[in-house]
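The chain below stands alone, shown as structure tokens; this is the form predicted alone.
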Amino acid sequence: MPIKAILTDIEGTTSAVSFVFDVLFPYAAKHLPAFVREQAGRADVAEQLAAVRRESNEPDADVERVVEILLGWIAEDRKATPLKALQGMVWEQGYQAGQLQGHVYPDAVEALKRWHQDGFQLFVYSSGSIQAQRLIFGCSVAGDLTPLFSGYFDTTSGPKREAQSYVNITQAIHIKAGQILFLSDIVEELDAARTAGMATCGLAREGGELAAHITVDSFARIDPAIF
């Protein structure tokens, strides 16, 4: 069953973790608290404070305990949704101001393009927000990358490492499971999309293997063909 689509992960994959983790979060750790309490009253920001106060139940939290519970959870790394959500708009503001610019490995930039205009319809899978997804890829050093992508999906398809997200995302795009290769560099997300019934590969960019996976270093070595 030849290939059609191709769903990717961005961090560690077509992006550097060290780029989400040494400018992205420190970027929303310090720009969240005001953004939330200049914004609070925004109809978009409301909602997500709301399901904040929800997840962490706590539905009486003020405006300065929602901003701790936040800060909080990017110190530990949760993968909220309504903190992805937030995180995006405060990103938003940084690439419009030039303060941030999306990492996308060259050999990601390369093969994208490439495939592309072979035909594949390619899509983006990350914890980080939809929003997010289209910042990186909308503002990248490499630059507008948006209109490869077909569409984009982050965790209100599920999470990473359970197989229902990929069924999920499977029936969003119409495409059987078969016809889709993923890729990432964490093993628990291949297994989850591999009992989804999609093909797999695996991204290990300073090289090793990621276990029962077709393991690569670079993009430049992925043919969607052979899958």
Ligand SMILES: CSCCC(=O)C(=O)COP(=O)(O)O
Given for the second form:
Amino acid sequence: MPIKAILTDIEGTTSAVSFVFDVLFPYAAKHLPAFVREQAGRADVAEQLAAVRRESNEPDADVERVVEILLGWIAEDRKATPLKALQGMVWEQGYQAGQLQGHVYPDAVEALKRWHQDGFQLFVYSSGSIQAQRLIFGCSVAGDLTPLFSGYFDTTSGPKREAQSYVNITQAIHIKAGQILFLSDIVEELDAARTAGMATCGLAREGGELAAHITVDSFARIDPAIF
Ligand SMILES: CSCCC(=O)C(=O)COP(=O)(O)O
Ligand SMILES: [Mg+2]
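Okay, that's the form predicted alone, but what's the structure of the form predicted in complex with the named molecule?
Next comes the full complex, this chain leading.
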């Protein structure tokens, strides 16, 4: 079955792990406490704070305790949906103020533009919220790349290491799983996508192999026609 769509991870795949760990996460850790304290009454923020209380089994946590929980989750890189939603809101302020610019590897920019021109539908699947995904590509070092993408998926479609999440995405985009090529730097994500029937390609930017998956070190080496 020919590939019709490409679904890509962000951190470690289109974009440097160091951008996420050394720039985005510290920015969120620095600015999230004040953001939460000041915006706790906003409906979309309050909804996420309630979700933090539920997920941490601390229904009575006050705002200061919720901030503490969130900072702990950032430190352990927990892919918790409410944390990701709040990080996206905080990062929006940074992108808007010109303090953040999304890192995307030049080879990824070039390939995504070419694949889009060649008629492939492009989608993103990241643990970062959909808002955060639109920001990293919309305010990227290569300009606004969002016109290239047909859709975005985050952990509201399920965790990235579970096959059901990829089934959910397949159903949402109405393309057969075998016609979707999933790109990631994490073998458990590639395994889950393969279990759901997707074609897979691993990205190992520093070289090496991602067990049992075709692995490349650059988007320049990905030819969707061979999958
Ligand atoms: C959307 S940029 C921020 C990425 C992020 O928060 C994260 O946890 C990385 O997850 P990924 O699934 O892209 O590896
Ligand atoms: Mg990744």
